[in-house]
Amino acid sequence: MHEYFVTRQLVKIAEDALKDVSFKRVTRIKVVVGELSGIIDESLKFYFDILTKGTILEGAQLKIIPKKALLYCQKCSEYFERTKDFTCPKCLSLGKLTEHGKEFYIESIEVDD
């Protein structure tokens, strides 16, 4: 349910950066989402499609950039995705979590003239 609100403010932002452009209509926001971010994808376009109606933002795509989770091995110091677990491919010690992965911002707002 979140993502309800979630949404909500990302309709605000786009609507916020879009207020002094000028343009005929928005056809693509894209937004980046890092896997740890705690939203689900089918929920956020969802939402989206609700919240845009009659809004500058109605009929725009919204492209979802999936984002890895990284995570760091303070043995070898090496960045690495997961896996099946936390444990680093090189030197097998485990790893440890970052802020890779828990992203969620707009990448982009198109328009077209």
The other form holds:
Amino acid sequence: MHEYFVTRQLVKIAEDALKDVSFKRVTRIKVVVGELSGIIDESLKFYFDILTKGTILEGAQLKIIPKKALLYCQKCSEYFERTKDFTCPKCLSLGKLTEHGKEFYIESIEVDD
Amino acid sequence: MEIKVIKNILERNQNAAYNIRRLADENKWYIMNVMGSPGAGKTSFIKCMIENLKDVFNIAVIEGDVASTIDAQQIASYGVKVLQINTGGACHLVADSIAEAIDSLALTPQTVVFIENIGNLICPSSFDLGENLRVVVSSAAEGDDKPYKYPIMFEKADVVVLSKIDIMDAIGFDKQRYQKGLEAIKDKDLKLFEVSFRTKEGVEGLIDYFYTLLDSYFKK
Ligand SMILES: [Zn+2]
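Having seen the form predicted alone, I'd like the form predicted in complex with the partner chain now, please.
Below: every chain and molecule of the assembly, starting with the one above.
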């Protein structure tokens, strides 16, 4: 599945980021996942545990920081959470999709030194 | 100690897509990434394009959907190059496999390449394949709420082909609701075609659009 491929990328990026760092062990990796990114948290965690076996990341906790999808209402100049049909809860006009909710990136890595 | 990373996890795929785009630009290939649910009509769309444009343009097909009913032999008999990618049960295509496919197809310059992506409305939208155009085929049979449920797929589309319109009335498809969803996602910069590949309704307009698009691309 999808998450297998992306988890492999995630592990590679984390390993690269740790190349020139001295540490005892990796404790936590924080990954930001938007609601619309198409990534399913559970399978990300599942593959993370499998794919980190035998690497410097083994035993680290994968901390997923979820982000809600936000739409933007041009009339009210406000962001609002996605409703069933994208209408602004205040003025009922049609909201626009924004970048909020599409996130998928590694934020940080925590290590014991 | 916390090490800040802030790195897009799909970066590698984006780099591979960038390379394909550069190569396509040099060779004047026009690559179309055709996406949609299983059974939405991706294959019918590609077949329709081949049948109507093969006498005017060089065409190649990269087949990523194992469920596709494209008959490779029949298509090859039209003089169209076709390659089936073994995706190993994946839910989307990645730019690396498209790069390999393009390489083994030995494309001549000035070729139109159709990529039939895997039938799925979520995963393929996150993976840039270095295409010039994204086509989403969405059938009336899937319901009028598709843009609300899978906004990213539609947001990244340049052209939406709403297929099976001949059954719209029978299933109570609310076209206004569907169009409103697209509007919220894409403003006015999305081309929507309503067609039935079975009754041929609306198909002529679709062919005209692609003919004009490709003709002006290759003349540039
Ligand atoms: Zn409003």
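The shown structure was predicted, so the numbers you read here are calculated from the model rather than taken from an experiment. Take the two forms, find the largest set of C-alpha atoms that superpose within 1.5 Å, and that set is the rigid core. Residue numbers count along the first chain shown, from 1.
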Exercise. Would you say D85 moves its Cα by 2 Å or more between these two forms, aligning on the core?
Worked result: yes
